[in-house]
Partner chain sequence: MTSIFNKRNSIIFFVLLSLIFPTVVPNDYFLYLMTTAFIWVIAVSGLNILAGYTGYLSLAHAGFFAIGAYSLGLLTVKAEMNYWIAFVLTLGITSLIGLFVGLIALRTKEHFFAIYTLCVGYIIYLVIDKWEGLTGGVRGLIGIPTPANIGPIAFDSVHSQYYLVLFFMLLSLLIIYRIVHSLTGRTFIAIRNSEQLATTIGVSTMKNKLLAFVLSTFFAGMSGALYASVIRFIGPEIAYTSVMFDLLMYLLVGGIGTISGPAVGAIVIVWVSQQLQFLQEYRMLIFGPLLTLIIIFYPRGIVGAFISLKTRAQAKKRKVPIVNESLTPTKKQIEEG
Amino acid sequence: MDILIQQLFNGLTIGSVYSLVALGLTLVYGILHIPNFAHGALYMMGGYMTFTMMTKFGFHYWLAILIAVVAVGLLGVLMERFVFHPLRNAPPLHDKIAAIGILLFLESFAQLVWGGDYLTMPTPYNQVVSIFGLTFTMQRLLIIVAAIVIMIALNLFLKKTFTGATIIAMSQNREGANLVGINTTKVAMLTFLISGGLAALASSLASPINLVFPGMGHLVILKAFVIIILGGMGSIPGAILGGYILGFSESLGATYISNDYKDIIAFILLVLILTIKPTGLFVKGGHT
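Let's have the structure for this sequence by itself, in the form predicted on its own.
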C-alpha cells in the first residue's frame, strides 16, 4: 500500500508538470488554431533561463522563475508577431513548418550558448518531509501546490475578468469577436504570452528533479500533444485532466509493469482513447 501511495504522489507530480505544459499548448490551439510544435523549445528555454539566473546572477529561485516566465512569455509574443501572425492567411501547413523551424533554431541557440551537457538546477527546497510514515521531497510538493494554484488562477482569470472573457470569445468565434470590437491582435499576443509563461513555469519547477539540456522539450511536447488529443483539442479542462491521467498512468505503469515502457504508455493511451472516442474525452465536437 505504501508503494501505491508513493507512486500516486509521483503521478500527481508528473501530471502537474504535464498539465501546465499542455495548458499553454491547448490555449494557443484552442484560440488561434495553431499547433505550436515549438512549445517544447519554450519549455527548454524556461529551464535554461531559470538555471542561468540562479547560477550566474545569484538570484533566488522564485525571482529566477519570475524572470524566466516573463522572458519566455515575451519570446512567445515575438514568435506570434514575427512568424505566426504573418502566416495567418497562409495554407495550414506553413505555420507547422514554421513552428518546427523555431524549435530547431532555439535548440541550436541553447546548444551554442549553454553547450550540450546535462546541467543540474539547484533548489532551496531539497528537504525531505515525512507524512503518515511516507517520505516526500519538498520540491515535489512544491510542484503540485504551485501547479494547482496556477490552474485555479488561470481559470479565474478566464472566467472572471474582462480580458479573460475576450480570450474565451475569440476562441469561440474570431470574426465575431472582431466585429464586436475585441482587439484580436492583442488577444493573440496575450495568448502566446500566457502560453510561453506556463511552459517556463513548468520547466522551472520540474528541472530540479530532472536535468536541463537542449533536448529536454522533445518528449514533453510529444506527451503534451498526446494530452490535448486525449482531453480534446482546445479543451482547457481536458488538458488538465489529461495531464493527470497520463502522469498517474506513467507512474503506476513504471512500478507495476516496467520502467522501460513508461514513455510508451502515453501512446498506448492515445490509441485506446481515440479508438473509443475520436474527439477526445472532454470535447463533444469541435473546439471549446
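Positions refer to the first chain, counted from 1. Note that this is a predicted model, so its numbers are computed, not measured. The term rigid core refers to the maximal set of C-alpha atoms that superpose within 1.5 Å between the two forms. What changes on going to the form predicted in complex with its partner chain:
After superposing the rigid core, the C-alpha of I273 moves by 2 Å or more between these two forms.
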Given for the second form:
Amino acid sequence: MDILIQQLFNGLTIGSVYSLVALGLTLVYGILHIPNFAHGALYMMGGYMTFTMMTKFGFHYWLAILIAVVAVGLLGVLMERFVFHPLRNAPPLHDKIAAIGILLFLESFAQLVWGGDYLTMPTPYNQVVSIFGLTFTMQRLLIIVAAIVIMIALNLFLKKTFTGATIIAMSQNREGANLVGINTTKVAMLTFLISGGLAALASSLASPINLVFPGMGHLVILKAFVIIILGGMGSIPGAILGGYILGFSESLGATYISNDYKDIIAFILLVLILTIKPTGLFVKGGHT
Amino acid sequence: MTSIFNKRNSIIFFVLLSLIFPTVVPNDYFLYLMTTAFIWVIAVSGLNILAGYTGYLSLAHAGFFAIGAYSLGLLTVKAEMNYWIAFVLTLGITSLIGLFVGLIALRTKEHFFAIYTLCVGYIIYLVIDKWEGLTGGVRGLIGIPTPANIGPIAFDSVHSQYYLVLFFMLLSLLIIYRIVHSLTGRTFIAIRNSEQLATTIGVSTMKNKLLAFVLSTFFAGMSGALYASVIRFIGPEIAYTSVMFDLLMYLLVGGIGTISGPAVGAIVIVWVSQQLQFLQEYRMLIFGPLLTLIIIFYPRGIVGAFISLKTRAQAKKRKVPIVNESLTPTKKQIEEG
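The structure above corresponds to the form predicted on its own; please provide the structure of the form predicted in complex with its partner chain.
What follows is the whole complex; the chain from before opens it.
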C-alpha cells in the first residue's frame, strides 16, 4: 500500500512536469497549427540556462529560473520570427522539417557550450519531509505546487485579461481575429514566448530530480506529443489531464510491469489511441 | 548547350564516373565512404517515394533501416543462414512489418502521421536497445559476414563491395524511376497534391498510400541489410532518431520529390561531413540551420533549384513567360527530375 501511494505521488510529480511541457506545445499547436518538434530543445535549453545561472553566477534558484524562462521565451520568439513566420503559408511538411533543423542546431549548440556530460543541478530544496509516515523530498512537492500555481495563473491570464482574450480569439479563427483588429503577428510571438517560458520552467523544476544533458528533451517532447494527442491537439485542459494520466501510468507501470520498459508505455498508449481513433482523442473540429 | 548536358548524357556520365571511381581514388577509405553514401542513397530514395511523391512524412524510416540491418545480422549470425537467402528474407521481413505498420499508421494524416511514425521509430529503437536476449542490447551485434560469393565473384574486398552496393543502388533508382513514371507514380503524386481530389476521381488512396509505404520500407530494409554487411557491426544507435534526421537532411538538401535528389543529397552531405570531420560532434551546428534555411528558401533542394534555373533559361530562350514558380512541382518538372 505504501508503495502504491509513493508511486502515485511520483506519478503526480512526473505528470506535473509533463503537463507543463505539453501546455506550451498545445498552445503553439492550437493557435498557430505548428507541431513544434523543437519544443524539446527549448526544454533542454531551459535546464542548461538555470544550471549555468546557479553554478556560474551564483544566483538563487528562483532568480535563475526567472532568467531561464525569459531567455528561452525569447528564443521561442526568435524561432517564430525567423523560421515559422516565413513558413506560415508553406505546406505543413515544411514546418516540421524546419523545426527538426532547429532541434538539431540547439542540441549541437548545447553540446558545444556545456559538453555532453550528465550534470546534476543543485537545489536549495533537498530536505526530506514526512507526511503520514510517507517520505517526500521538498523538490518533488515544490514541482507539484509550482505546476498547479502556474496552470491556474495561465488559465486566469487567458480567461480574464484582454491579451489572453486575443490569444483565444486567434486560436478560434486567425482571419477573424485579424479582421477585428488583433495584431496576429504579435499574438504569434506572444504564444511562442509563453510556450518557451513554460518549457524552461518545466525543465528547471524537473532537473534537480533528473539530470541535465543535451538529449534530455528527446523523450520529454515525444511524450508531450503523446499527451496532446491524448488530450486533444490544441486543448489546454486536455494537455493538463493528459500529462497527469501519462505520469500516473508511467510510475505505476515502472513498479508493477517493468522499469526497463517504462518509456515504451507512452508510445504504446499513443499507438493504441491512434489505432482506434486516427484523428486523436477529443480533437477539435477542423484542426486535423 | 542543353544538347550535350541533356538527361540521358548526364546519367551515362555519372554511371561511368561511378564505375571508374575505384580506380582513381588514392585509398580504400574514400571508396568505403562512397559505399556508405550509396547505401544511404537507397534508404533516402525509399523515403522519397513516401515523403516526396506521396506527401506523407514518415519519421520511422531509421527504424525500418535498423530492422533490415538486424534481420540480416540475426539471420546470418544467430541462425547461420546462407547470406543471400537471409538477404531476400530480410527484404520480406521489413516489407511485412512495413505493411502492418502502414495499415495502422496511414489511417492518420499530416501531423498525426509524423508523430505516430516518430513514436513507432522510437519503439523500434527501445525494443532493439532493451531486448538483450535477441539483439545483444547496447553491445550490438558483431561478426556479420560479408556477402557470400555469387559464382566466381567474391565480395570480401572493399572494391567488390563498392560494386555490389553500386549495383543495388542503380537497380533501386531504376525501379523507383519506373514506378514514379508509371500510372502508380502519378497516383502517388495525385495523393500528395490533394488527397480529397484523388479520392473524388476514383483513386483508392489507402491502397496506394500503403503501396508507397511498403515500397519505402522495402528499400529501407535493403539499405539496412547492405549496411550490416559492409560495416559488419550494428548497434541500437542505427535506429535512433538522429539517423532519421540524417536521412531527412539528405533528402531535403538533394531535393525532395525528385529522382536524383536523394543521390545528390546523400553523396554531397557524406563528403561535406568528411571534410568537416574535425567538428564531427558539432556538425549539426552547421547542418541544423542549413536544413531550416533550405526549407525556407529552397524547399526543393539542390536538384529543385537546378531544375527551376534550367526551366527559366529555357523559357528565356524561347521567350515564353515563366508560368510555374510555385513550391509544388509541376508534372513536367517531376518528369525532368
